[in-house]
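Next up: a single chain in structure tokens, the form predicted on its own.
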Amino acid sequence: MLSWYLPESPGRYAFGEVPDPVPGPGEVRIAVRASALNHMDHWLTEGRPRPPALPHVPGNDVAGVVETVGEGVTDWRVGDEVVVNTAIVPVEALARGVDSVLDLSMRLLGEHCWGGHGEYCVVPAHQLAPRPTGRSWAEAAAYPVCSTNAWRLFRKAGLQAGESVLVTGIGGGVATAAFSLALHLGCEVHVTSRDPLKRRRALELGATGAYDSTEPYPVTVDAVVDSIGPATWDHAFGALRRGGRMLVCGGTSGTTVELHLPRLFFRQLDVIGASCGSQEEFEHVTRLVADGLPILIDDVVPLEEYPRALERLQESRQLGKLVLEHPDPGIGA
């Protein structure tokens, strides 16, 4: 198949032929219609982490049409339009419900195994959900990683309508997903960004307040969603009310923060982390998307323009997801 792939890591992506992925028992092969970028696309080029084998096909977010079904697959048929949950676990782990994603054998599509920035993608059949009715291929590819991650954080935090949420670094995938989801749930949402244009756009989309990321935030909230880490940590922690929750889903500015313990226990704060989500949570978010959950997309570009989209992601110029549009394989339902 034709695909973007990493011939070495650290290294740069190339476009060309790689072996066709073949579905095994319990797996399906998807003709990809859209795939979305994540920071992992960039980190792989720096060897953070180095793929388990080379060449490696990136792409965490995948939506497309079932092209081949492996032995034993009965729930899906050729022509079904589907979306993939990125957090791949063995079928036995699904019995753990929302905790299935904690299985020690969990792998991330596009990181630990080949992903979706090519013509085809092979995944276990139990990782699929139907493409949300009425949503475009770009929207279907834009929500799995980020919106599922945001929902898992909110579910673990017990977030309720009427509560206040601060989202740091509006523009990134999880940040914009958390922003949309919190508004959808009926929360009061504040955002931060170094970019005045992003702050202005967030206010237009429904934010109550928008603040410069580099200065203390003039607001006190029930929960903070942070995917940045050390660059915003002190300001974000300082914005929490007593009994508030710090929801952590990334560290784009670094991996280590300093936590003042008396602030944590005297103010009785909770720190909650999450990455991706279980199949149960993914299916819940898929229903929300089908019911109209807004999905913020920055740009949709042809598959061959992946390097341009990746450059935009690396420079943090986007507000919402960057999506690659794949050619129509012509598979009928």
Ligand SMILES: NC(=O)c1ccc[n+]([C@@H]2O[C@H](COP(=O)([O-])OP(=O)(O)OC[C@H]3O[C@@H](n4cnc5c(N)ncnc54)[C@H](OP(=O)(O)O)[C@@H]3O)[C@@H](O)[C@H]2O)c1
Contents of the next structure:
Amino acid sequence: MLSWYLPESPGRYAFGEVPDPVPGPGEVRIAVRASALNHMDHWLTEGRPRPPALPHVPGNDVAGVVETVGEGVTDWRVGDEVVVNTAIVPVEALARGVDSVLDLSMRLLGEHCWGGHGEYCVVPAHQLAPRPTGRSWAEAAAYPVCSTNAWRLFRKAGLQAGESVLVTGIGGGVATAAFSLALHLGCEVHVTSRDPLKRRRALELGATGAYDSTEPYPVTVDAVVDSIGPATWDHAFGALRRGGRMLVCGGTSGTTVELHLPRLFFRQLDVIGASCGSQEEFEHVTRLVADGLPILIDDVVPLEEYPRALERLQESRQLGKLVLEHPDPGIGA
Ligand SMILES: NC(=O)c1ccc[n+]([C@@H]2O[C@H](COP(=O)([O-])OP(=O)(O)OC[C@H]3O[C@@H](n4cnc5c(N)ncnc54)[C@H](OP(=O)(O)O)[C@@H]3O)[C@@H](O)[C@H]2O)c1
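The form predicted together with the named molecule, contrasted with the form predicted on its own above:
Now the complete complex, all chains and molecules, led by this one.
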């Protein structure tokens, strides 16, 4: 198939022929219609992590049409329009419900195995959900990683309508997903960004307050969503009310932060981490998307223009998800 791939790691993506992925028992092959970028696309070029095998096909977020079904697959048929839950677990793990994603063998599509920035993508059939009705291919590809992860954080935190949330780095994919979801759940949402234009845009989109990510935040909130780490950690922690929750899903600016323990226990704070989401959570979010959850898309570009989209992400110029549009393979409706 024609695909973007990483020939070496660290390295730069190349476009060309790689072997067609073949679905095994219980798997399906999807003709990809749209795939979205994540910060992982960038991490992989730096060898953080190094993919388990090379060449490696990136792309964590995938929406498309079932093109081949492997042996034993009965729930899906050729032509079905689907989205993929990125956190791949064995089918037996699904019995653990929201904890299925804690399975030790969990792998991330596009990180530990080939992802979706090529013509085809092979995944276990139990990772699929029907494409949300009424949403574009780009929207279908833009929500699986980030909105599912945001929902897992909010569910773990027991976030309620009427609570206040601060989301750091609003330009980012997971940040915009948390922003939209928190608004949708009836929360009061504040944001930060280094970019004044993004702060202004967030206010237009419904943020109550928008602050410079690099200055102390002049607000006290019930929960903070942070995917940036050391660059925002102190200000983010400082914005929590007593009993507040720090919701962590990334570390774009680094992997290590300093935690002032008296601040943590005297102020009775919780620190909650989450990565991706279980199939149950993914299906819940898919229903929210079908019901109209806004998905913020920065740009949709043809598959060939992946390097341009990646550069935009690497330079933090985006506000929302960057999506690659794939050619129509002429399968299905
Ligand atoms: N746990 C999970 O399931 C999960 C899911 C998705 C992402 N992640 C992680 O979350 C992080 C963000 O991913 P993403 O795909 O949303 O990334 P992204 O789209 O590239 O966005 C990153 C945003 O972070 C802000 N930022 C970056 N460096 C900064 C710095 N030094 N100081 C202040 N702000 C900074 C910028 O916001 P402004 O432009 O507004 O300043 C930027 O737009 C990554 O670490 C990723 O690995 C985890």
